[in-house]
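First, one chain by itself: the form predicted alone, in structure tokens.
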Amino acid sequence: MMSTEEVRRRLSKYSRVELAHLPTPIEHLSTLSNQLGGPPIHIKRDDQTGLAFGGNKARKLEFIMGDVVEQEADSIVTWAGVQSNWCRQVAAGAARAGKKAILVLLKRPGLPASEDGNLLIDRVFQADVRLQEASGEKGFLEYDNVAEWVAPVLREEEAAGRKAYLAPIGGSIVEGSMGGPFGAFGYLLAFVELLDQTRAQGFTPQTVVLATGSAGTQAGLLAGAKLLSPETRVVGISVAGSGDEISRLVDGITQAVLDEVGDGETVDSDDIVVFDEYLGEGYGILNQQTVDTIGLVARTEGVLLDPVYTGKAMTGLLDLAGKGQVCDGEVVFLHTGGTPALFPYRDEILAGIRR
């Protein structure tokens, strides 16, 4: 087993821009965990990383950025849907790198495509923002014509003479420009982090739980629990896909992570566990179940969730709970961030609230 402080040597060697506010706090949801009469909840506040509202894609940014850097790319081209919390963190990225933003967005039919939320803030960060009508209800991991969007902004980007850098959607996947699973790498320093602050309380984590989507947060935490405490399980509950799209992606992305920094430790199916259940109709469609929990973890903790990703992982973190199947000593609760999200769902969750 790895030490916390040779994982920090062997990502010492990569790139990173400094743009988080790090480390995140670790709260105790005490009202929430004695409501639910199980196991004790810890909540750690990635919401909380500074960047143009928080979330989880600081993380990744700092290691992404500090490649675009490296490879001396004028702009960042990168694609999502509307309301993309990625797509928001890359704009504030970008600006404090330098760079010049592109973002390719996907107006999906149903869902909320106002001058609100994450894209009033790319218009703030003055992202070029490219807005693209997606048809059907795929979500995000669905669309296989994505290539034919962005490739005519990186002929734009080439024409001007500016070189771009294509990174892929969350940060995720190792593709585009990206040679290395660099996001992911932002969440494997986060489970140091992490087991850092929780043993300085006295415990280790039984349980990791959180939103997955793109694959690339829960892959850094999964590579963090195989290199330094494989008594930790990671759970991913789904707001993207499948649980077997999203499973092969988790493998995908810490497999590359382990190659990277590792001894030759290899990812087990058994090792990656994914509950799709809670997806409800798919992604960014919000359901009644999404805002009582919102409102739950609101009225006892004080803390927000959003419509898109924490709601719907805490719904099935507590659902769990309640079965017995997330039960064993102490859990944490990964914050993701995409608070920015409540505002274009406001009428949903008004109504949802006022029932």
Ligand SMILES: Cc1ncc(COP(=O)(O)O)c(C=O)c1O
The other form holds:
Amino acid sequence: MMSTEEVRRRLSKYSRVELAHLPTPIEHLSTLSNQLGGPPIHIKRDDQTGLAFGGNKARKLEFIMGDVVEQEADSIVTWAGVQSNWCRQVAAGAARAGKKAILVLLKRPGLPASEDGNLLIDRVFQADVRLQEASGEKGFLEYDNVAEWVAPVLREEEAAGRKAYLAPIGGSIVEGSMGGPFGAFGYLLAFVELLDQTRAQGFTPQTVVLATGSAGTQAGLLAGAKLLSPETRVVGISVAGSGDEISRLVDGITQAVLDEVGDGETVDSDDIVVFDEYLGEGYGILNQQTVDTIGLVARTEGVLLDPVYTGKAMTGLLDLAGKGQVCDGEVVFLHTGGTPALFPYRDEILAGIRR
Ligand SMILES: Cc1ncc(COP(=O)(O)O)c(C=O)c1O
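Please give the other form, namely the form predicted together with the ligand, since only the form predicted alone has been shown so far.
Complete assembly follows, chain above in first position.
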């Protein structure tokens, strides 16, 4: 087994820009755990990473912006849905690093597209926002037309004599200008941080539960478990695609991390746990169960979850723990952020919240 110091040492050769407030706190959700009568549930507050309202992208962007700086790029170009947390934190990270952010934001029928929440914050950072109508048929992970939408932006930058850095959605898969799994490195380090914290409190997490989409967060944590704590199961609750689809992404990114940082470890299919039962009607589509979970966690613990990611992931954790499945021993829920999206979903939240 590798030591946490050794993982930190191996990652120290990669460029980083300091963006996140670390370590983030870990808290025991005692009221919720007691109500559930199941395992002790702790929450790792990555909604408190500090970069423009926090969230998981701050840790990823430390490495990705490090690479942008190393490659001497002038701009970072990326894409995602209109209410993307990723794009909001790219806008903030680019501002900190003195780079321009160009965001291709996909408007899909049925999802909030008002100048509110994350989009409002993109505007405050004066990111170069390109809104693009996208069909509703494709989900969050379908890349079909993206090359077509991004290519003109890259050509524009080139024509203007600027070097553009193309970053993949969520900063997860090794694609575009990103020559390594830099986003997932942020979550390998997060696992190191988590393990150091929980060991200091006298326990090792048996299960870590999180919302999974572009899969870099789950992959980084899983690489951490492989290197440092094989007794820890990393459980992804899909908010974006089928279990198979997400598992393939987790597999590829985790292996890429292990290839860079490990000593020849390989990912087995048994290591990859993804539940897609809590996705509801699809990415970004809010349902009553998710609003109930947001209300429950707010009321019992004073913690805000979000409508797109953590609300669904916590619904999964509560259901699985309630059924006595998966969640044995000490459980850690990773709060990956996303709370600015509460605002553009105000109508559905108000209609669903039990008052
Ligand atoms: C709030 C929040 N939680 C979870 C995720 C999922 O992280 P990943 O894309 O690394 O799977 C994202 C980003 O997509 C997010 O914005």
